[in-house]
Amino acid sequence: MIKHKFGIAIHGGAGTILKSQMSPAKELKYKNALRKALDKGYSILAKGGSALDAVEASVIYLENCDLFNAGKGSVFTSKGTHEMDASIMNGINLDAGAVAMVSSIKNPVQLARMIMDKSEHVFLAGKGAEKFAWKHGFEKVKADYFFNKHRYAQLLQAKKANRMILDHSEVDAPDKKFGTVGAVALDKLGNLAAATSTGGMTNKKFGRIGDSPMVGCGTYANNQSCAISCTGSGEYFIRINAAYQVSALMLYAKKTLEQACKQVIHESLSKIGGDGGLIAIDKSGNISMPFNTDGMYRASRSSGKKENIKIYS
């Protein structure tokens, strides 16, 4: 008998994900990856583990899968390198850790967790973040670990068009697919946590950073309300403080999770031209996964219920 309700939701990006352009074999591949990532986190929760450990485990799995734009599957910058970002947040005490512009870290979400647990800071970036990682025993991963022929072809395509494009997208539709991964969870003790990780945008320049590592924009968790992980056109999520806005609507406007999430995605974000979605879970175990695009790679499972894995709207 389950004493406390618990649950988890994950995402692998949102955007123009058309069924007509997805082969059955490729769709199965994505769904199997989502299922395995979901299982990593859910099994921790089922055994009484923490929401924090669960979201980290699920995101690590997604970072290790080259289907998604995070970790091993990260896209290339304009210089032909990788700049990865991640963040994690604990709903118990609002502790958070974030990292940006790292290029030799296998699992950026693990480094974000280490920053939260072992430093007096919240957000580290670039060479300083990597120096912190080496100090705490992280393995330095060589650039060829992240090399992916498909991702490199995307870079060449983007350079030819002189554009910056989002994950999986074609140059003739440069702003319609968003490669980010994330997880949110509620554990048996009633604690919430969230984590997000990304490889950014193909052909990005000038050290561009999106919403994924920004606490309150792409990631947020508060035991009094909910846990959120966002995916989409990062500049727009930053401008509306998307993740925190969901929590604020619940706490101060007394909205339900579903109402708050829909307002942020379908009103606040859409109003300024932003595309994307988010996953969320509240302190009662309710889950919401709205998006204003054609699809979002997503999966969820609550205690006593079967898994829910979807791609399309």
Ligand code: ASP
The other form holds:
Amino acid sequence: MIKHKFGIAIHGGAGTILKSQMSPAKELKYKNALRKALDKGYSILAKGGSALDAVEASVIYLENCDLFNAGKGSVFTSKGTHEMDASIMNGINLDAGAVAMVSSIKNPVQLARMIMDKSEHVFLAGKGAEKFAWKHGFEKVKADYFFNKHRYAQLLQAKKANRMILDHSEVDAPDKKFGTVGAVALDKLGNLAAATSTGGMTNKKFGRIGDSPMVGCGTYANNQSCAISCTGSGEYFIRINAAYQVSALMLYAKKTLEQACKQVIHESLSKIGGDGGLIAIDKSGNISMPFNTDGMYRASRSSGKKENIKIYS
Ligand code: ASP
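The structure above corresponds to the form predicted on its own; please give the structure of the form predicted together with the ligand next.
Full complex below, order starting with the chain above.
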């Protein structure tokens, strides 16, 4: 017997993802990766595990898969290095952990969790964050772990055009894709959690940080309302406090999850020219995954139901 309805949703980024540009083999690869990542979290929830452990497990799976712009598949900075960002939030007590600009951590979401669990801080960055990681037993991974020929070609292309590009977008192509990963979950006890992880933008400079590690922008969870993880043009998500805005619309304007999510993506974000999407689950287990791009890699599963894996709109 299910005690409480539970569920999970994950994303692997949004953008100009067109069926016409996708081979069946490539589509299958993405769908299989999404299915496996979803299963990681869902099986934890089904066994009575916490939403926090479920979102962490799904995001770790996606970070280890080089199809997505997070962990192993992270894009290159202008210096040819990697600077990864991640965050995690517990809806029970609004505990949160976040990390930015780390280069030698295999799973940045695990470090975000460690910061939440073992430090008195919420957000650590760069060398200091890595020092904290070594102190807590994290293994230092070499730069070549993150090397990816395709990503390197993207960097050279972006450099030639002197532009910063979003994930897999080709410089001259009209398409934009955001490959950040994230997960949101509701467990059997009625607790919510969210996590997001990213490599940011190809050719980024000056210590640029996007919305993904910013609590309230790319990630938010509150048991009173919902859990959210965003993907898209980070600068815009930061300016509208996208993730927190969904929760606030539910709490203070009494919107449903679906109404709040749509308002944030199709009104607040679109109005200022931002693009991307988000995934959200509320305390009753409703799931919403709106985006204003052509597609978003996404998957969800509610207790007792079949999984739902989609790419296009
Ligand atoms: N939101 C991420 C950032 O701005 C990018 C993404 O979603 O791919 O860093």
